[in-house]
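Given next, in structure tokens, is a single chain: the form predicted alone.
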Amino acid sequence: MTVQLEDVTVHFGRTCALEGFDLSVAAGETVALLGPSGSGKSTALKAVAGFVRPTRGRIRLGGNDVTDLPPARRGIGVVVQQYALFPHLRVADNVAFGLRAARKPRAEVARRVGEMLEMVGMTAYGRRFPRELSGGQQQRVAIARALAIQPSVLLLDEPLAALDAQLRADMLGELQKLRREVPDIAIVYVTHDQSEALALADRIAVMRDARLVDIAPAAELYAAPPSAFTASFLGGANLLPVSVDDGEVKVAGTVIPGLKPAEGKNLLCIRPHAIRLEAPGAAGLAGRVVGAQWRGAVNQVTCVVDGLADVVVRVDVPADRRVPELGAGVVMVLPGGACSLVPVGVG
């Protein structure tokens, strides 16, 4: 079933919480919705859901208008991100709660249990209740509950992020498992972490001050991005000014090779990971080192370009490789393959 939002507004007294949004899911597919607290993201999800109703515009489940219709009537599955487990009920009652709502044959009941409890690996706790379970059981059940009505649209709104990282990784690797396993249902997945987007999404919608920024698949949006606040925000790139002299594009009158001029983008954006440092002599963009951090896997090495105090680029070294010391000059190599060019402002 797909989903679209045409023109969705949300305003909560004088507060704009989405303005104009317009998004279309298709069968099968995973978008992901990311952007910063307050981005709006949210209420995007809740709009679908039925739990707020729009200012302007109008939501489409399947081609039909769903507007004015109850969040019960959508037949769509939600996880939030604090589980909403009824702490009553066990765990097999309460992945049977909506199948019991929808007053289901009993027998019909026992067995949609069975199957979501087996898909998500929590056979085993049919009995226990939520309080004796760990975050990310409780948050398996949570997601076995949403399933279990079997909707064509899944609705997960940060349901990773109450978990320690491990739990996170773990998570993140059942959530793939259960895209295979159900590859005809729409999901949106709302987030404000980018490694989720990326391993989850087939698209991703970048999101910014109650706006949508940009919209594309994720490895094109990772590899190319269309705004300087997209580049940033997914990848934490760097953002450095450049020119054109003679068809060629220049940082800091350095000719970065193989990359052409665009018109209206003045901005190169090149991630951490992909610039080398070099000793002085080399060639590539001359500068020298202000700070580093070590992050385990890498230092992030932060410099500064000569010629361009005010720009600071960060480039992660590996750990097994030395880190220059504070106030070296040393030269950062920029593959042209690994740059692509934005324009300033967008987004």
Ligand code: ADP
Contents of the next structure:
Amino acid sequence: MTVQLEDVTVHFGRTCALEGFDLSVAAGETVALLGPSGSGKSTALKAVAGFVRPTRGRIRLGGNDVTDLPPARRGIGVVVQQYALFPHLRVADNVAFGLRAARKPRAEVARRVGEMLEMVGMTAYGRRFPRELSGGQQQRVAIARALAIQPSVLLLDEPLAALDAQLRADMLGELQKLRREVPDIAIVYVTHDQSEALALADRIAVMRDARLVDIAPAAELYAAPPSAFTASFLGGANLLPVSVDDGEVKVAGTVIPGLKPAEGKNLLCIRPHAIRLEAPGAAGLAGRVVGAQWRGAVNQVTCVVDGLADVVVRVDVPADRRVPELGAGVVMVLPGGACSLVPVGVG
Ligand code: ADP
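Let's see the other form, the form predicted together with this ligand, since the form predicted alone is already up.
Zooming out: every chain and molecule, the one shown earlier first.
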């Protein structure tokens, strides 16, 4: 079922949590709302769920206006960060809750609960209480409960935020599996974690200060970010001011070969892994190393560029390559194919 937010604005007193927000999520599509804390992601999700009432705008599900319907009558599955299982109900009864509320026959409830627990790998835990489960297991039960009512829309609000790294990776795999097993469901996934958004979403909607900044297929947004904000939020791109001279793009006076100028776009965007460090004398941006941090698979090296004040360039050097000494002169090689241009000050 299609989810549509049309020009939705939400005010809490004098706080504007969401401003003129438009989004359409198709059946079978997963859209991630990605943005820093306080950017309005949860508010957008709650407006769809019916937990907050828009000050302006409409919410449609499958084409029907549900703006005035209470949450329970929207037929949506919702999973929030803190699981919110009923503590006094056993796992199986938690999963059965929505089915019983909808007065489904006992046999159907039992069958559906069995299917859901199997799908999330929790068949053996039906008799347990939530407090007898780990965080990851509770989260699986929460997902089973949300899906038990066979919703055509699933809303996930930071569902992995409370889990540790290993569990988060496992659950990410579970969610990918879920998308394959319930192919027609429309999923809206709120996260501030770009790796979750990249792993799960067909499209990513980047948010900032109550507004939508950019929306595009995940790969496209990553490869060619339309704005400086998205470039740095998604993948921590470097942004370097450029000048255009004689049809050539230059950074600090050095020509970037293979990069064509574009009207109104005067920041060069390049990912830290795409830059190569060479010894002084090579063709590229001359500068020096000002910092290095070991991150396991890579060393994250920071450099300054000669002639560019206030700009620090982050370079990921694979762990098997030598890291230049702190203070050493280096040349940063920026392959034109890995560079794109973005406008200053969008978003
Ligand atoms: P995000 O999910 O991106 O972290 P939220 O949608 O939760 O952001 O919040 C957006 C803004 O609205 C924030 O400034 C937040 O403090 C404010 N806000 C959210 N919910 C409420 C509320 N119930 N009452 C008052 N302000 C709120």
